[in-house]
Structure formats: structure tokens, C-alpha cells
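Single chain ahead, written as C-alpha cells, the form predicted alone.
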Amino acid sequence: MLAYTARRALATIPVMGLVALFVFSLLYLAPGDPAAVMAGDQATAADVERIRATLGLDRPFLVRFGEWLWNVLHGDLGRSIFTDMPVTDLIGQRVGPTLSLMVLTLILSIAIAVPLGVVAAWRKGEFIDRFVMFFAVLGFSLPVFVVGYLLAYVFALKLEWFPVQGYSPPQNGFWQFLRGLILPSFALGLVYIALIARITRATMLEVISQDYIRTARAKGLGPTSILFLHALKNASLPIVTVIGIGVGLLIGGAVVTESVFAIPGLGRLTVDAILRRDYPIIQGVVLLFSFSYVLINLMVDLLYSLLDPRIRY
């Protein structure tokens, strides 16, 4: 195990490199003068000027990928233009109410997806599969920020069940913290829970299908034990699997969500970068969301061993 975990571990080092190569282009793959578009209209040449020696667009590409992949390494991730603040201070501001969102999110998700897949792939062709089928091609269909305006619209104008938008910080209290977070993690993991439910109940008929399943029942196991114990854990592997190649989903609808319901996370700090041009910004928050990705992405295969042993070798 500890053999196949550094196999796995080495073998992502290369996809960061190319991660963080990727995302320090963007500063030279952006069309015209960045220094000049940051300026503004307004600006003189010596603004200009100032700027491209700030970002560095005066020095040669490799030379300044080097300095800027050396303070990265060590926790370095430049200055904002505008505010003139460390782009990882701003980020620590930020990134307590995106990962609160993104844990709750994927916490509902699969608390209420795989159930239903199971119990859609059990209960093939009646009611319960046809409402599971329907939902899952609704939420694929409906963009994140028309539920998010719509659940705003039902559960806080109309009910006043929940905050209209705003964040509230653990320690002003866990209810009020979770008041706020609750429609936009459904808004966020609608597309989620449509995708998971889908790839369940695909497995899952497959699985159920198989002679041992046959064999459980004949020995009059209840749906139950079933389902659960002996099928779920065989059809766990593709699961897990779009489990994490989802976490995708949640990072780019996070960007959409914190906008939509006025959470001050990295999403709003994202788009707030893009509009006045803070390109070392961008690129901090690029590189977290992708180094994360690539991460859970490492998490996954890992589970991987666990889950089916025979991976390993």
C-alpha cells in the first residue's frame, strides 16, 4: 500500500508542473498589453511602464517563470495590483466560506444521490425510477444561477425560511452559519446529485444483475442488506469516481453561486480579479482550485486501493 501511495503521490507532481505553467501563461496568453489593459485608459506610459516591471513582462518568460515557480514553492504567491495586499491573504480571507460551501454541498449530494440511485436501479421502471430519471435530466439542464434565483425566490422571499444572501461565520452561530449556506449548496449540487444518482443507478442495475445477488436473495436477505452491503460495495468503484471528477463541478458553479447569493469566498474574489484585471489574482486562485482538483483527483485513486485491493499490484 505505502509502495503504490508514493507511486501515486510522484506521479502528480509532473501534472502540477504543467498546472502551474498553464496558469502563468495566462498573464501572456491574455490578448493585448496586460500592463496596459490594467491601466487603464487614463494612464501615462510611465503607468504602464510601472506596471509591466510590477508583473514583470519586462523580463524574459522562462526567467520569470522560474522566480515567480520559486515563491510559489514557497508560499508566495505575489501581490495584488490594486490593493497591494499578499495574494495568499487575501485568499485566507476568502477561502473559509468556499469550503464551507463545497463540504456541505458534497455532504448533501451524496447523502441524497445515492440513495436514490440505489433504490431507482432496485425499483426499475416504476414511479420512483421515472422520478429519479426526470430529476437527474432537470438538474442537468438548469443552469446554477436560475435554481439558485429560484430557490431564493420560493425559500427566502416567499417562505422567509432562509437568508436571502450573506454569509455568517461559525462562531456567530452554527444555526445562522447553516441558514446561509443551505440554498446555495442545493443550488450548487443540483447538477451534482443529478450526475451521482444517474451513475448509480446505472452500476447498481448492472451489479444487482450478477449471480451472488441472486444467491443473497435466495437466502432471503432483506432489500436492505442487499442493496447496501453487498451490492453498493461492488459498485462503489465508478461511484467514487464520478464523485471526484464532480469536485470539478462544484469548483467552476462555486464562482456562479457566490455571486448569486452574495458570498464573500474565493468565487467572488475570482470574479472581482477578472473584471479589474488582477492577474496575480487570478492566477493565485487558478492555481489553489486546480492544485485542489489534482489532489482530490490523488485522494480518489487511493480510495481506489482500499475499495478493491486488487488495484494495488
The other form holds:
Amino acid sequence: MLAYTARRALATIPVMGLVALFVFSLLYLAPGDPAAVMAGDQATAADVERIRATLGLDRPFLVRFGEWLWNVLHGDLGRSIFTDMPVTDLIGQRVGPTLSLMVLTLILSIAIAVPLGVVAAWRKGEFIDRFVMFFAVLGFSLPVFVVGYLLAYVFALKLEWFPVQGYSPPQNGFWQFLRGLILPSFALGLVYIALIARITRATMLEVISQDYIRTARAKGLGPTSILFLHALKNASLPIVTVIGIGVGLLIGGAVVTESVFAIPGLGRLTVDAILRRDYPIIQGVVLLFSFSYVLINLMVDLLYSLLDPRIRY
Amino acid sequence: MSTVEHSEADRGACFAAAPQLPDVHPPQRIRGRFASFAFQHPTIVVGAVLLVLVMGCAAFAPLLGTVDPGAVSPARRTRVPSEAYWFGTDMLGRDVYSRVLYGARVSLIVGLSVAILSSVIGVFIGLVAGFVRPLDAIIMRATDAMMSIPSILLAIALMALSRGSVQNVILAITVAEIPRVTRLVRGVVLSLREQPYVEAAVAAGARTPKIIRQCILPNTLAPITVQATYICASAMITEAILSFIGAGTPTSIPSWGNIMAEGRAIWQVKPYIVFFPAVFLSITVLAVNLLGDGLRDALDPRSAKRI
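Show the same protein again, this time as the form predicted together with the partner chain rather than the form predicted alone.
Below is the entire complex, every chain and molecule, led by the chain shown above.
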């Protein structure tokens, strides 16, 4: 198991290396010459050349990539072009709201989607099954900002159950904090719920046709314990896999959700950085999100042997 | 023999006396066939009809009572929907109805172009990975890396590099979608290569291009078509998202995403500016997704059973 963990962890290194190379090329290919910008309008060509040499911008691509990677591994993502603040500090300030949003979305989505999928499989072909499947198609078709505005309009503007926009940090009261995140979480989670419910239904359909489910039924177990204890446990591998892959959807969706609900997280940081063409920030955020995504899916891989003791490495 | 349903007794008689056999494909009226197709695959029909309606809106936008979507008239700012302005006017006094109808063009062009481009390029790279074994590992690691960057984020990063234009939006989303098609095609190729009829073709001396043309490509067509519809749907959403956050279609060209972006500042007082493009976008994406689900059920019954 330990050897397997080490092997899987090592296998993610080339992938992360390629991601880093891509993200670095982004800054390398970015239009605009930082040396010319720093030198100002009155600078001569020689001045620009000198600044370029001091910044190390005249060295070959791979040398600069190596140096940049070294810095990244030491927690230095460079400085924002616009505010001159270290990118790691900017990310550190904004990571809280995004992390809260995504964790709440994850919890809500799994808590809603898995029972929906299980019930749909159990009642295959009946009304509840058709409802879940229709809801899944709808979930895939409604873009996150459309759902966001719809929820905000109905539950915040008209019914006034939740705040319309904004973010209240947990220090100002946990209930207030949670209330502000519920609508964004549902908006962000809809497509995720659709995805998980669909795969849960599909896998459960396969599992409940197995012999041991018939045995469980024959020995007199009720449907709840058969479905949620016996069947769901055996259906968990594909579900967990999709939960891991779906985090990619959440990350992309978070960028938009934060714009709709005016949450000062990494998504807002990215959008502002794009409008100002602040490449080091874009680079840092893309790198952070991608590495988290790879690590989450690594953890999912390692979970397999816990969920299914038959898998040995 | 007529096409009328035979009774059990008739069939029994057929077995006993073995008279002339009934037509294998009894002639049917076109309408009857269409009706039975529509009955078997209602999602294809609903999706196609909705999509044709939206395409009609896009193609005939100038004939559908629209005015110049860019025409600014400050005197008539933020009018609520009325008989004169069906969907109201925005902050610059532009007619939202005209903008939404013209905006359909961008969404459809982006959706279709990305679906076609990424399928063609993905099929090519997938074939290379499936047939040129030494390149396979490299291509697969590269797709791993690309797919570990969430696709919207990848498109955002690429858009940050370039000027906002419809072409660049198409290119950025295409690049983000190619790895998915590549993996799909490679998987199909690898499983087909083991099929006896491909082995037979190899043994008979068929050259690789011929095998690809005659044995492989026809079998990738069904999964690629289904995948392409899903890519089309997700490309339309991504375009809207990019335009919504200001990294997509330039504001000079109306698109559903940037109409919503412009309505964002006043959506709490004038929700209709956001509402109408959102409805059109959702219906269009829903139509394409329904089409995809229906095609999947019709073309690949095995996967239809699974999901």
C-alpha cells in the first residue's frame, strides 16, 4: 500500500511538470514587454536592454523556466504587475471564501445527489426516476450564472431569505457566514449534483441486479439497509471517481459564481487579473487550481483500496 | 402480404405450411416511419426542433422585427419590456430583443465551430496515438496535463493571451476540448485493433491508411458524433462564461454572455436584461444536450443502458 501510494504520487510529478511548463509559457508568450513597461516612455533602446539583462529576461527559455519553477517550489509566484504585491499574498487573502464555497458545495451536492441517484435506481422507470433524470439534463444545460441569478432573484430579492450578494467571513458569526454561501453553493453545485446523481443511478442499477442483493432481500432486510449499506458500498468506486473529476467543474464554476454573488475569492481575483492583464496572478491561480485538482484525484485513487478491500497493490 | 399485424394463429399456419414469406421490410408510409422514430427517440425530435427554432432566429434575425443591435439611444435607456421594445432596452438604450436575436449567431457559430474543429483535430491525434505506439505515451501524458487544468480556466488563460474576438474564443475553447476527443478516439482505436476483422485485414496485407479508412473511422463515427454534441453544448456555455467575465466576445458584437455582463450592474432593478439572454442560452444548450442524449441512445444502445 505504501509502495503504491509512493508510486502514484510520483506519477503525478510529470503531469504537474507539464502543467507548470504550460503555465510558464503563458507568461512567456504574453504580449507586452515587461522591460519596456518598467523603463517608461523616455527610455532608450539601451536602457530597455539593460533592464532586460538585470531582470534576466534575455536568457533562454529553459533557464528562465527552471528558475521560475525553483521559485514556485519555494512558494514564490512572483509579483502582481498592477499592485506589485506578491502573488502568494494575494492568493492567501482570497483563498478563504473560495475554499468555503467549494467545501460547502461539495457537502451539499453529495448529500443531495447520492440519495437522489439511489432512489432513482430503486424506483427505475417511475415518476421519481424520470424526475431525477430530467433534473440531470436540466442541471447540465443551465449555466452556473443563469442558476445563480435565478436563485438570487427568487430567494434573495423576492423572498429575502438570503442576502443578495456579498460574503461575510466566519469571524462575524457562523450563521451569517453560512447564509451568504447557501445560494452560491446551490448555483455552483447544480451541474455537480446532476453529474453525481446520474452516475449513482447508473452504478446502483448495475449493483442491485447482483445476486448478493437478492440474498440480502431474501434474508429479510429492509430497502433502506439494502440500498444504503449493501448496494451503495459496492457502487462507491465510480461515484467517488466522478466526485473527484467533477471538482474541475466546480473550479471553473467558482470563477463565475463569485462574480454573480460578489464574493471576494480567487475567482474575483482571476477575473480582475484578466481585465488588467495581470499575468503573474493568472499564472498563480491556474497553477494552484490545477495542482489542487491533480492532488484531489490522487487522493481519490488512493481511496479505492479503502473502499474496496479486494483492490490490492 | 399486407403490413397488417398478423395474429398468433396466422403465424402458426405459416410455420406449418411454409407459404410465401412476408416482406422483410414491409413498405411503410414516410409519415408512419417518422412518427415511430419520433416516438422512439422523443429527445432527438424535441432537441432538433428547438435547435432549428434558435437557428432560425439567428439566420433570419434581420427579418424578425429587429433594429440595429448596436444602435445607442440614451433617451430610451433601461425601458421595461413593452410593445415597442419586446425585451426592453439596456443601459445605453439598445434594444435587448435585437441584441438577443443577433447574439444567437455568436453562440451557434462558436458551438458548431468548436464541435467540428475539436472533433477533427482530436480524431487525428487520437489515430496517431492509437497507431504510432512510441508517440502514444507522450500524447497521453500531454492530454493528462491539459485535462488537469479545468477547461474553463484553460480557456480563460488562453484568452488572457489574445485579443477578445470570436475567432480567438473558438480557438481557446477548441484547445481545451481536444484532449477529451483524443482520449475517446484512442480508446476506440485500441479496442478495435484487437477485433478479429482488423487482424484479418492486417493479415490480408491491407495497408494502415486503408485499415483506418475502412475499419476504424466508420466505427468511431457514432461515439464522435455524440461527443461532438456535448462539446457543442459545453462550448456555448464556456463562450457565455468568457464573455460574461469580460474575456470573450468583444462588446461590439452582441453575445448572450456579454449582454448579461452589461446587465449585471443593474440586474436587481432591471432583471430582464439578464433574464432574456439567460433563457435563450439555457434553451439552446438544453436543445443540444437533448439531441446528444437522443443520439447516444439511438447510436449506442449499450451505453444508453448504462447511464
